[in-house]
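One chain comes next, on its own, written out as structure tokens in the form predicted alone.
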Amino acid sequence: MSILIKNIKGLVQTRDSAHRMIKGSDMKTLPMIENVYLLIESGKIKSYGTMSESPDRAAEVIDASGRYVLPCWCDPHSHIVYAGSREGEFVDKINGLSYEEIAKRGGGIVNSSKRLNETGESALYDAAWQRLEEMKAFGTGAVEIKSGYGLSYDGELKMLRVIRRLKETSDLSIRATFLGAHAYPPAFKEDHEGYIELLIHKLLPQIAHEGLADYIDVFCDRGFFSADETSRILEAGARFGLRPKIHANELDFSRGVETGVNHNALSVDHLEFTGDDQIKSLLASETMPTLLPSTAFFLGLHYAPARKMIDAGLPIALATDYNPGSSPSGNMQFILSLACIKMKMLPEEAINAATINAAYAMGVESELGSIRVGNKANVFITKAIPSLTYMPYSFANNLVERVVIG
């Protein structure tokens, strides 16, 4: 099948060659061609160019007059396989309880774990499917999904099998990450070594046997997994071919960034606590700093120092952290708005962070995140808007008119 999108006001993120990531001052540059067409054939980008060069016909023709076309957002950090919401904890936060205080009372990740272990695989799949469709409506075409609410042998495998089924049935590009080390379950509260042994010697071999994960993650932060514990788990994951993508420095300077870099992590995520030492470590690596501003927004945390990181020469990726406790939304457009309003990123920087750099943070930059001949044709068409800056500016509206996946 062929699709011709014509009269495009602006075709955004056009690249003649593959780019792994965009760093530092280069993030201010966002390639765009005006008054163009885009031709899609057999799910791939076939060609694009000025309207004077446009093909005459295709199986479907879309008139995009007054509209922009962008590569779909890539969301490289989400937790969308979960059972039930946690709006009760939302009220606790309003009443002044911190994330850690809620966790100590049996809320947070442990709350989600209890519910997940009581919920069947089909129900988990159905709920996650609805969240995927919601994310797609906001322009997302690729999603990384983590386990981590099972916190048990059966629960973690159940989550990863749900993610595998989503991979098989959704038209979005999906990557699966094993996050058994999300928290210590109550049964192992005083036996950290026992839980780590369960992860390393029982779960990882079974996950590898079934081919259930692409990456491995650890919540390396104060009150969760130490840097030394994180290293042990990541080393075990590497023996099964799982590259790290880790939670780091959300709650404190936890050595999570340095640990991730030492283990060649694809990304280190959160980074609300990032200073000169962490920036120096990242500059010497191929690890993508991935920021989750909606988590800081929802929990009332201070935001990661995106401006300082970019000015130092780092790349930045953005993600939603879609989960029931600290970021119950998969709206990447809102993430762009928060990046601009709260972290002082330019619109061009935010779009680079949500497309080409986010694709890198998922390991899919060779086929997604940019408009390039041969790439998978995951694109969206905006509504008629006056400029590209209008997208993060108009923070409360869904400005996506149509999504084309493949």
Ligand code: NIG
The other form holds:
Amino acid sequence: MSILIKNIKGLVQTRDSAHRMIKGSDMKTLPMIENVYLLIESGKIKSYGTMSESPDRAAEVIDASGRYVLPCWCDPHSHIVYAGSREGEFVDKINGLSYEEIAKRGGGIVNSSKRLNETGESALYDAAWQRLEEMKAFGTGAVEIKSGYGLSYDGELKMLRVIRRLKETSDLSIRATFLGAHAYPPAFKEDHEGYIELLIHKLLPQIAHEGLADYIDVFCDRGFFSADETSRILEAGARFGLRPKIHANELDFSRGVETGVNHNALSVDHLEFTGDDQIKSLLASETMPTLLPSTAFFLGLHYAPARKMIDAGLPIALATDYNPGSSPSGNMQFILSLACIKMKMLPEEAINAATINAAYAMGVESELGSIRVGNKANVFITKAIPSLTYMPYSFANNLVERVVIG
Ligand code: NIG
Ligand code: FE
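Please supply the coordinates for the form predicted together with the ligand, as a counterpart to the form predicted alone shown previously.
Below is the whole assembly, all chains and molecules, this chain first.
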């Protein structure tokens, strides 16, 4: 099966394999070639070039006049396997309660955990499948999905098995992350040691045995897991070959960033609390700082200092954090708008952050996140728009006309 997309106004993010991520001042450069074709064959990018060199035949020919073609967004941080929703807490927040206060009352993650443990695998799968389809319609072609609402032996395994089934059945590329250390469940509130034992000695061996996870995550923050607890859990994960991608510095200077870097994390995510020490630690690492501006938007937190981080020479990736408590949306286009409007990232920087850098942050940069011969065919065609800048500018509108995967 071959697909020829012709008369493309701009083919965006054409890179060779030397580029695994883009950092610092390079982030404002976004390669684009004009008036081109893109040929897809057997699910891969076969070739691209100027229209004068275009092949004229393919099983399907799409005319993209006036339209841009981009690699699909990668969304390297989500929690889309969940049961029910939490709009009651949304109103609590309007009435003045904070995310932490809601969590302390047994709401928040623990609320979702209760519901998840009462819901069957197939209902969870169906709901997550719908969310994936929604995300795809906004241009997302790869998603990292976390466990972390089970908070029990059976619940965590159930979530990871749902993610495995999504991997097997969806055309999106999916990576699975074990986030048993998302919160202490009520039964272990006074027995942190007991819960950590369960994670390390019962869950991790079983997860490794079934090959259910690609990465390990811990919510390293005030009121959740301390830096020392995080270190112990990450060390155990490493023994089973799981590289960390952790929640860090969302609610405080939690030492999550430094702990992640010390354990060679692929990414550290959130980073609303980032100062000079965290930037210094990240600069000396291969860890991708991943920012989740819709969480700051939804919870009314201050935004991570993206501008300062890029100006210091760091790369940035962007993700939705799609979850029922702090970001009930999987729309990556809105994330780009927030990155530009609220964090002062340039449109080119935001697009680099949501494609090639986001691919790095979920370990798929060798086949996704850029336009490169041999990469997986995982691209979208925009609607007819005046410029690429129009995308983040025209916020909350869906400017993706068609997604081509495989
Ligand atoms: O990334 N911060 C921790 N975990 C999620 C929120 C999960 C929830 O509230 O259900 C987050 O924001
Ligand atoms: Fe999260």
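Positions refer to the first chain, counted from 1. These numbers come from a predicted model, not from an experiment. Rigid core (definition): largest C-alpha set, two forms, superposition within 1.5 Å. Only residues modelled in both forms are compared.
Once the rigid core is overlaid between the two forms, residue 388 does not reach a Cα shift of 2 Å, moving by less than that.
We note a C-alpha movement of 2.8 Å at residue 17 between the two forms, with the rigid core held in register. 16-18 is the sole run of three or more consecutive shared residues whose C-alphas all shift by 2 Å or more between the two forms after the rigid core is superposed.
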